[in-house]
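A single chain comes next, written as structure tokens; it is the form predicted on its own.
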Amino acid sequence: MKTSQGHLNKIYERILDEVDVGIHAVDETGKTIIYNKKMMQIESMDLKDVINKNLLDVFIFKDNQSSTLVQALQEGRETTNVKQTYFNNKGREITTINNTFPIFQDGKIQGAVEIAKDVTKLERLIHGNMNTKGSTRYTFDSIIGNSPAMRDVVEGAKRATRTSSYVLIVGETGTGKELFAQSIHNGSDRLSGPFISQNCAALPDNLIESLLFGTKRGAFTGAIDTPGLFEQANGGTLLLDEINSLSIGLQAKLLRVLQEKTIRRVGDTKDIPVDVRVLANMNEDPIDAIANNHMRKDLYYRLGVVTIFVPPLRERKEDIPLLVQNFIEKYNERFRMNVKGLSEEVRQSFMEYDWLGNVRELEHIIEAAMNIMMEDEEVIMYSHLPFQYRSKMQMKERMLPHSTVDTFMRENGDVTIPLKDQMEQFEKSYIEIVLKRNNSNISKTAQLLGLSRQSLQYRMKKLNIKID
């Protein structure tokens, strides 16, 4: 029985898709002609995104690296067991170990083929454990967001890595404050030192004091010589989370440590010098915290040498698609699913939602939805979303002030104006009204609008709102 060429091609294609290595071949122009299923998995790409397209139009390689496939094509060079790190069309980093061969015909290079093994997870694990004294895994590359608000904050945080000044990170719960703190530590010259984090609201003051400063034997019943977190973090970074939950008395002791750079263990009379960079988080606007006696003004001035305001998700909604894709990829890998994205209804509802729980709430909703989905479903539908989320959206729709919008449209609206411009016009008018009613008091206006003072000032600048 004679086997047809078409039948042989199907056999070859099946074999290529069943082998447990990635196979990527290009012709003499660099255009992809073979791209097997394993390679799609390694690079998180669809066949249509790569096949018949030039390699360098799809993938991005680091400045000091060039594609091993391109090297084989241009130089006829064969490489074996070469590690290569590059980025797919979504900006996701990929690391592979490659064997690459040029393809010759009649003495001329007609193409090249690459056989790749995925070591992305191993590479991340190695880098994640390089700081044996610390427990950090986030860097600035981990921060997702291209909105102007987020770019400004990231740039400010990066500048803070150059010095050892104290940093105060302000933001609502779920905005990613610790992610910024770890990124600052990992970007500084204290990277090789310890990174220690302590939630100040988790324990009562008497235990927090012992935990921070340590104890001397005999200070109280059962007390032994124990170093505190400041001593343990010596040469590195100490993150104090929810610092506004500390009592005013303990804040005074903390201020002394920050000023003198020495600690005194509970029950001791000897001062111990420490070299620690302190980062502090709080979920309350510092001005409000001082006014409400939640924070000493002098501690704020000492800690807030560099103050970073992390914007809430509702003020950077243009980042939602990026965040959603990141969480889908994360839980695809964890749940062994192949979810592609959101339905248009879900996407629209996400852009309308207020996100009081911020990025953390968005991640929880994606995770919950993917738990409900069937294994073969590829799109998150509205019915997959958690009941609590759908209930909140229904409540919001019932409470929508249609009469207010109708009045605004009659007085100011032009139905030919794009929605984004119309919303900005409405937002500007509303902020100006509230400012006027509060005699241009920014703190009071921000409180009534449910914004931080810095967030309101950012929006005023963006909308060109000036105070008389």
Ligand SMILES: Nc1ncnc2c1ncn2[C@@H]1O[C@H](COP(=O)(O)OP(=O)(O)OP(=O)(O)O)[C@@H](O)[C@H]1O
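All values reported here derive from a predicted model rather than from experimental measurement. Basically, rigid core = biggest C-alpha set you can superpose within 1.5 Å across the two forms. Residue numbers count along the first chain shown, from 1. What changes on going to the form predicted together with this ligand:
- Core-superposed comparison between the two forms: the CA of Gln182 stays below a 2 Å shift.
- Taking the rigid core as fixed, one finds a CA shift for Ile169 smaller than 2 Å between the two forms.
- With the core held fixed, the Cα of Tyr86 is displaced between the two forms by 2 Å or more.
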Given for the second form:
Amino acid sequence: MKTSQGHLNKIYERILDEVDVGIHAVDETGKTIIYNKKMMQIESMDLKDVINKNLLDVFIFKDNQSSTLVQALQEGRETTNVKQTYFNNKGREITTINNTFPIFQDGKIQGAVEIAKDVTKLERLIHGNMNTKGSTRYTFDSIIGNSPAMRDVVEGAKRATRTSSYVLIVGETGTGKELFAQSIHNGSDRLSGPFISQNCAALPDNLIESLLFGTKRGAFTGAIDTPGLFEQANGGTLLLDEINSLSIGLQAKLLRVLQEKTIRRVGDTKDIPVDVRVLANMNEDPIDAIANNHMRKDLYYRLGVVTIFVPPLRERKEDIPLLVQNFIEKYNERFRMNVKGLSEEVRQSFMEYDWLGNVRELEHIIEAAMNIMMEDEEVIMYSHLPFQYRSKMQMKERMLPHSTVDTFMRENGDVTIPLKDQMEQFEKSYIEIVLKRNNSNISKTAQLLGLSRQSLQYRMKKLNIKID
Ligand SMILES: Nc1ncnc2c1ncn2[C@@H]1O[C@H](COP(=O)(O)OP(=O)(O)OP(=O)(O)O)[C@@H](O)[C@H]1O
Ligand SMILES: [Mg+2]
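How about the form predicted together with this ligand, since we already have the form predicted on its own?
After this comes the whole thing, all chains and molecules, with the earlier chain placed first.
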């Protein structure tokens, strides 16, 4: 093998993209110079939004959470296994566990590197793999919801139990796609057959290929004769979770299997017939997924014979009271409590909230609230709700109403200014006002703005805000 620098760089790049941890490196000014594939997945970012940009321009660190990367840069501090929660530029919350260290050269800090594990994904991976062999728990009776939208979806799903057609289940995270998949299996005549679920996002390509289709002894070093999940699911149902994360190459192979109804183990030349009903879940709209190259059109046509769209909770808020009642009963039993319901304030706030985490988020909030209630308390009060919920709600309340922006624009509006400049101008004025009202106290101002001191100071420098 040649070992020129260019050649080595290629190898490094490939390694960076293949490892299963996120890697993010910045230079001494805080500008991103390395950002690997896994990190893009963890933080839901595109490379172009991050690379060569200052990290404090891209990510938002709230309150007392400061970026471990910036700490490494500014204080030379090394941190291990620190849990960090922050937000990407689309406002999406990210939780990771990091190891961060500064890079020294000639005694000076030249940059810093962060190695991150995605905790949310990790939890899901463990969960998903338990499901691989596990039995199914859910039936249509488990699906709570009385809204017309939900009733329609359940009706559609029930019709799908009569056949063995492939089904594509589309919906945001936490809307109950897994529930639907299991219910369809349990309501069909495949009920006594196996139900196997595999998350397509959790594993690298070659592994998932061997896992799905099996291997023949000698296909690669160490390969033994193993049946894949298709063979194991024979006579039953195979749920492919996050199908839009499957590589385009593997999607082509999958399509072939769906058409021919035979599989070929990796390294084998023999076709094995399989009788498997495939269900697939995805959290992206199929049209977008096709446009973004996350899904092959032909696979969509094959898989989406029956497509079930599970609506997000904010589009069926009528379901909230029933869901709340069910979750309260569930945790009353589990925690041996006697909670009766919500206070009026909580009820109203639930109806206004956006529920980006959908039913899963609602359940977590009820569970969290019931964890901190006193034994004899019977009503969930606003103060019982978890801090994250309350701060998101507060942010929403304090937002400028549309009419205010409208009036402002009518009076001062120059609509030829690009949005970015207009926003920057607003950001600058707003920070200046809050600073002034707090006698230029940085900590206080940062706290009110929901930023770390670091983030505030960075923004002041960038926007050229001076304090006198
Ligand atoms: N309609 C519903 N009735 C009762 N519980 C629900 C409902 N929808 C979701 N849940 C609960 O919310 C949680 C998340 O549901 P599920 O795992 O099916 O989500 P998902 O759509 O597969 O999300 P993801 O895309 O994140 O995997 C589960 O614990 C489930 O019990
Ligand atoms: Mg799921």
